[in-house]
Amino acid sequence: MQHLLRVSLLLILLFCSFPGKGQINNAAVGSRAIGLGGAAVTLPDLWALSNNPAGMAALKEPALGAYAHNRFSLKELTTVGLLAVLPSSRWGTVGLDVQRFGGEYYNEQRLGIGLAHQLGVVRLGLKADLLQVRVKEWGSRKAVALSLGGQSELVPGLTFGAHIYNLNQAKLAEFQDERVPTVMKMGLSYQASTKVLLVAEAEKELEHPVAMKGGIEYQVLPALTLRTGFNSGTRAGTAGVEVSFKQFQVAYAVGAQHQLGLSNYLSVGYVLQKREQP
């Protein structure tokens, strides 16, 4: 009976818009942004693989990334991956990502190859997904998701950025027409000072409200910095704290949602090379 109620629970979060949004709709990636609630859209680094592919294009040097993440004490709602960032003067940046998401009875996997380009002051971004859904019994279906995005500093410090994921309304099956959600997001990141980043953004699923997120970044010190944000979406208030030492950026999130509990995310990155400071 206890198996059966939490596989019950499981399927009513996947399903429902409601705080529990499963990864099909293509939830945040990195602590970075879940610190932030989820506001990511503006932000140039590893983690725009998933977030808005055009970030990639600020990158400098090759950079893997891992991360875990857990919602509300299930194993059943854990969600791991890896990503890979190959920046290029003859192809631009080109990165790599693998997620999986689930337990037994329901799971998801993900492939990703996203491309960007920096195009003066404008960063471009394209990412397809393959997507494979499987339920227990009923077998698993496969669909091809395409992103689209975009970031510019709009004045110095001001920047802003625009994604749209699943542009292509990829089909999961013909039964009721099932497809994966079309997500998309636009918002607009500050950098009030050397140390503060102020971000902002809004997200709208076709079906769904428009969801607001926003958060704030405070650098301590070089290697310290200290994050937190809510989400009206997930109904959510997150923080994080992120630790940099040589190549390594260590980061942890948490989101709290009064009627489930808390959520866990950490997440590492490495730059392959560093370019020597002048």
The other form holds:
Amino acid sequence: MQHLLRVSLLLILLFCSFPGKGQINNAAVGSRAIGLGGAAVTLPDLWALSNNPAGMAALKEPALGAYAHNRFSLKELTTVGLLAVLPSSRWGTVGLDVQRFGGEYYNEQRLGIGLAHQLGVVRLGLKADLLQVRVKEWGSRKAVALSLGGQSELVPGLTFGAHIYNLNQAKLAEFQDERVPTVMKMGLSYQASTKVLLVAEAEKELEHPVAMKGGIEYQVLPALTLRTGFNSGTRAGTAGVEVSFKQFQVAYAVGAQHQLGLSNYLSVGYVLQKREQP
Amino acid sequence: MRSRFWLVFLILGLKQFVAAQEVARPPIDVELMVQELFAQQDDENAIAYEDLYENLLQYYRQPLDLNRASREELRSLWLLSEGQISALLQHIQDNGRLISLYELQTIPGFDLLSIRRLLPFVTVQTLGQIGQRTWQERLKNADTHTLLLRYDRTLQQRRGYTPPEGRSMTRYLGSPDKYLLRYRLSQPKDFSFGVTAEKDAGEAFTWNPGQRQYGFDFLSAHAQLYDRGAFKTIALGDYQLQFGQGLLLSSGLGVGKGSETITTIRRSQLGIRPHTSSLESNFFRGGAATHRWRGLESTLFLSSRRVDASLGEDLAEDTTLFTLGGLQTSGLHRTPTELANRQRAREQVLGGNITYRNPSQTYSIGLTAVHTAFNLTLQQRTEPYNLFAFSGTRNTAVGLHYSYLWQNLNFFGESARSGNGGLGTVNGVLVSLSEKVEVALVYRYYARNFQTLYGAAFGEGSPNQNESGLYTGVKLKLGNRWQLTGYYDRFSFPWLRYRIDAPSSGEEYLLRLQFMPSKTTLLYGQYQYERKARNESIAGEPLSQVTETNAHRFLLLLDVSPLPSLRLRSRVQASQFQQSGPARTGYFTAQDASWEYNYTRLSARYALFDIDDYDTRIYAPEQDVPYAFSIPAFSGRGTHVYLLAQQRLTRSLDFWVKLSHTHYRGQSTVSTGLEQINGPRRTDVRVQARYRF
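Could you switch over to the form predicted together with its partner chain, since the one displayed so far is the form predicted on its own?
Okay, now the whole complex, with that chain kicking things off.
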């Protein structure tokens, strides 16, 4: 009985507009982004591979990341993923990620490859995602979604970012012209001081109303960062904490949605440092 | 011998190249220009905006020589404040001609921002009199000697091109291709010759002299000479006229309310100008000349051309009288009905203008008279809102205009009386309070029976009729990087209007905050509000009510050029419209990129839009091939992409291709009527080639 309830709730979530924003859509990845309300289009970090591929061009060293996101404490609404980003002088920065969302009855897989370049003060990124949707007893579908992103520092401290996800409007099914959502994000971030970062973003998914997102990041200590944010699309408030030690960054974020409860996000980043030549 | 000739040629060529290198004239950014100068379009009066803007572009394409420009011409650029114009003229008077555009930086009042805005539209020529050269030489070295060919087509089949079936059997007579051919040979302030030929989509290529069809559906030619002895301008063929504030004669350069809140509200007296665009209405065909004697300029013009008009309703008893419906300005002749209306009436116009300017050009006063005669009686549709519209065969209008500059105050205005006794007046003042504060005020009153056939003076409605209003604009330069502009306009319409069955009033305001953090970055946000009345039919009620509509429009634009070869532009536009009932909204977001390398230029846009209905439609200007223009209006939900490529093939041949594609979601057809496309997509192709002789 409980299982049936869960599955019907899941279906409601998937077909109902705002919480459905979760998947196939490029939901924000990494606890940093989540902690900032999902406003990640301007951020230059490892997680940018998924949030705005342009951002990974800022990385100097190879990095690895893993994350687990759970929504509303429902096992079926869990996303797990792995990322790897490799800066190279010849090809620009190359990134690879895999992601899985869902449970036994409905799940989505993603395999993405991204490429980013730094051109002066501009970072440009390109990504192709191979998406697969599986619904038990209905079979599975595959589609390729192409994404483009850009970040640019307008004046020192003020960064603009834009990202278009699925610009080719990949089709999942003929039925009701079912397509992978096309999403366009634009945002600004402002490094108010070395410790304080403000971010704001507007996200438009073609078939849904525009969502406004914003967040504040405060670096309490060099190793400890606190965050908070909001997202008008999911109508959620978020908060997060990040601890860095050695080459690791462990971040945790929590999202609170009035009707559906809490969501938990955990991510771990690892930066490979070049070995000093003896 | 031969090689020596080539060497000389090479050196001359190089020299020219070096001279041209002085300050590279940046290409005109049409999209930004439109965003700056124009307000939101309004297709309440179906004017072909594309043609109108094309006209304006033509005007902008010929750079103005700052050394020889008059105050009037400088004003007509709409880019300089009165204070800057005075400073520039003073500078030239004190120090002689400008040697280079770099010299502008030394003139008080010229900040970097306004110089950068000005650059695409001006040049500095230090050469002496061109009159000293022979005709042959001047023709050979004309500034512009080009042939332009353009082709347009919508790839999807529209209903008008399918075999007739169903209820409406009407179909277009011609092919869906659009062709434009334009030849021009001109030298600023010396001469201009040109030919334009156009066939719109759906029109047929036919040779039928009986129906006055000669291949292309629209043909136009002009020949103009400037500064011939006592004559300032002599024009033959197709031309346009603009005098005073454009109340009686205004030629397609009517820039109205926009985010440029000061300079665009004053019209400048451009006099006779060639008609070079493919706009098929609002021009004159015949001859015109401006004679100059001391400070007195007198213009006389005569025009006779056939105009499109629909057939009016039959008169009850008197069947001998033939009446026309209304004049038609679309210039489209695709269906048998449109073709039957083609050139149905003959319009003859005779008029003149006398303007006196004092030597320092600080004041001017002038008189305009226009007499129009139609060979058939014009009769508007018998609707109450048309009660005061022009009908009959002739109209004589007389107007007086003035402009007076006192310190930093420029007063200007025009008052006119139309043949039926209707009065119209528009008066205003532009004030440069300081280098940082500029203010504009305009009051207009156009009586409900004031009839102007070629006028387009400042106003809310596009015929200057049945309107009164007061406009206030300000521009504040808040430091080097910030600029705030805004206007407030209140208007009322004492009589009914189209879709407004009662006298009504309204207001409109706009605010724009602009931030230019560096030379290559521009960021601005704009808010516009409009309140107007409109009919609303309520279920169960036989009569529609007139209720108020409220429209809000937002715009955020970021333009950044991180590398000299790369330009990125992001925009977010939103709109909200409410009559009674729930508000409807629209959202449009676009990312543009353009990249330039040697002789190649690529521009692209990706846009998403989600717009509830036609009332919340959003206009988003986009890049296009030169001399063309597009501001598509979006409604519905979908994506829009375009790609524009320019390639210089040889020194004299340029080539452009534009592909634009709109994909709608959740709809199975695009557009309506004969323009309907089955399927959710629309793709347009535009190809243009320009040959410079």
